[in-house]
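The chain that follows stands alone, in the form predicted alone, written as structure tokens.
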Amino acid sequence: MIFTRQLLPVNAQFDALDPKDRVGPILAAVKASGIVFDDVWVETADSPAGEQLRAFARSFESAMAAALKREKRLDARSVHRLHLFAHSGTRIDLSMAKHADTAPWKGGIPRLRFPSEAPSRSTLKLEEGFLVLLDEDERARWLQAGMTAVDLGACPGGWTYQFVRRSIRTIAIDNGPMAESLMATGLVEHVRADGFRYQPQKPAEWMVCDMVEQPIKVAERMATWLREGWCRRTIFNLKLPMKKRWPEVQRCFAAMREAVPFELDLRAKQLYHDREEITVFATRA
């Protein structure tokens, strides 16, 4: 679900809740299900109208949590979470979902804080990419100090920063200048070269790319890196056309799979901190 942040089953809909007792009907549905939850989230749309409901959502979430606790419907060991989506103060959708089937953030949005020492806000793209496209075990195994990475089109170093903060040695490829703070760490080698023509002398664990180019050209170059063994895994952006985005994604993925003599593990998401493109993870399956 590349363009979907959160996917939830709608188990019940309440279209005309009484403002004097919103909790009662929802609690009755919960009790009838027989499910115990570890938490309850009241969510709203990521829109101006949704923003106006945030205060209500926080208040109603507290009220629902208290009611669930009274009815012994909260248990930290449960694998289920109760999701309530508020269209308004009287119209609410109810979803009973397992953690494994849903995004671990409200609305599917990881609220990341921009690090003051990072050279650009683009660093949030890669940070969210690591969180969304990799699981906890993969992050622990694949983002270890002492590993090596290549950042194509690195200037000024927003993506390189994510590796440096993890003590991963990075070759930054860009004809532009890199942030002095990154160069001072001793973990970055700056190579002034064209990111699409550069070939590494040694294989790297990671290659990342956030360059502005036609999606198919980016996809084909990423496949070359994987096919030649220049990197073990990659995260890159595809800046899709305004129309026919999904067909273009299919075209790029098909080209990548045809270009390598092995199975590819391809994962992609339109990230919250990068809404104009999709971010893709690729590695040998």
Ligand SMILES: C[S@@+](CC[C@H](N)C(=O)[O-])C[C@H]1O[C@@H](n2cnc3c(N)ncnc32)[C@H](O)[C@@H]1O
Second form
Amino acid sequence: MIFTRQLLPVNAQFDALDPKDRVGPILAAVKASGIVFDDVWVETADSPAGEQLRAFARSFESAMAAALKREKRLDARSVHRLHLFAHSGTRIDLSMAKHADTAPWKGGIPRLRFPSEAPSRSTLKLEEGFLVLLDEDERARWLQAGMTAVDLGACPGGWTYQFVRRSIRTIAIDNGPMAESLMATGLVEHVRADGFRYQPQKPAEWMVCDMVEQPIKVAERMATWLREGWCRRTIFNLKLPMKKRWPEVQRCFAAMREAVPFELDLRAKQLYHDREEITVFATRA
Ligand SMILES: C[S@@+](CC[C@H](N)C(=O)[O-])C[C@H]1O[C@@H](n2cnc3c(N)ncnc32)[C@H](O)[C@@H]1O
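Next up, can you give the form predicted in complex with this ligand of this protein, since the form predicted alone came first?
What follows is the entire complex, opening with the chain shown before.
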């Protein structure tokens, strides 16, 4: 689900809760389910209206957690979380979801801190990409000090920064200027070249690409890197300013699959920090 941040089954809907007792009816539904939860989240929309409900959500979440505890419906070993989506203070949807089926952040939004040393806010896209597209084990195995990366369209270096902070040597391809702070680490080689023509002299663990170009052109170039073995895995952005985004994504993925003689593991998400674009991970399956 590329364009979906959070996906929850709706188990019950409360359209006119009494502000004097919102907990009661929800607790009754929880008890009837027989499920024990490890936690309760009250989520709101990522919109100005949702923002206005944040204070209510926090206090209602505490009240609900206390009630669940009292009724022995909370157990840290449970794989279920109780989600309450507040449309308003009196209209709430209830969802009983397994951790494995849902985003691990409220509203599917990882609240990442912008590292002050990073040269651009784009750094949060790659950081979120690592968090969303890779699991914990993959991050530990595939992002190790001493590995190598190529960053196509690197300037000023927000993505390169994500590798440098992990002591991964990075070749930064861009005609623009790289941040001095990154060059001073000695881990970055800046090559002024066309990212669509550049070929590495040695294979790299990673190639990442944030060049603003037609999605199909980027996708085909990414497939070439994987087919030729120039990198083992890649994360890249596909800019999708068009209305028919999903057909365009399908076209790009089909072109990539056709261009390589092996199965591709393709994972994609429109990240919270993305704009009119999606972030894709690709490797040989
Ligand atoms: C969105 S910015 C990249 C931001 C970067 N990821 C960061 O975190 O700081 C796109 C960059 O791609 C570069 N670019 C665009 N087309 C390119 C090409 N054909 N070859 C090399 N760089 C290119 C631009 O010069 C620009 O610096």
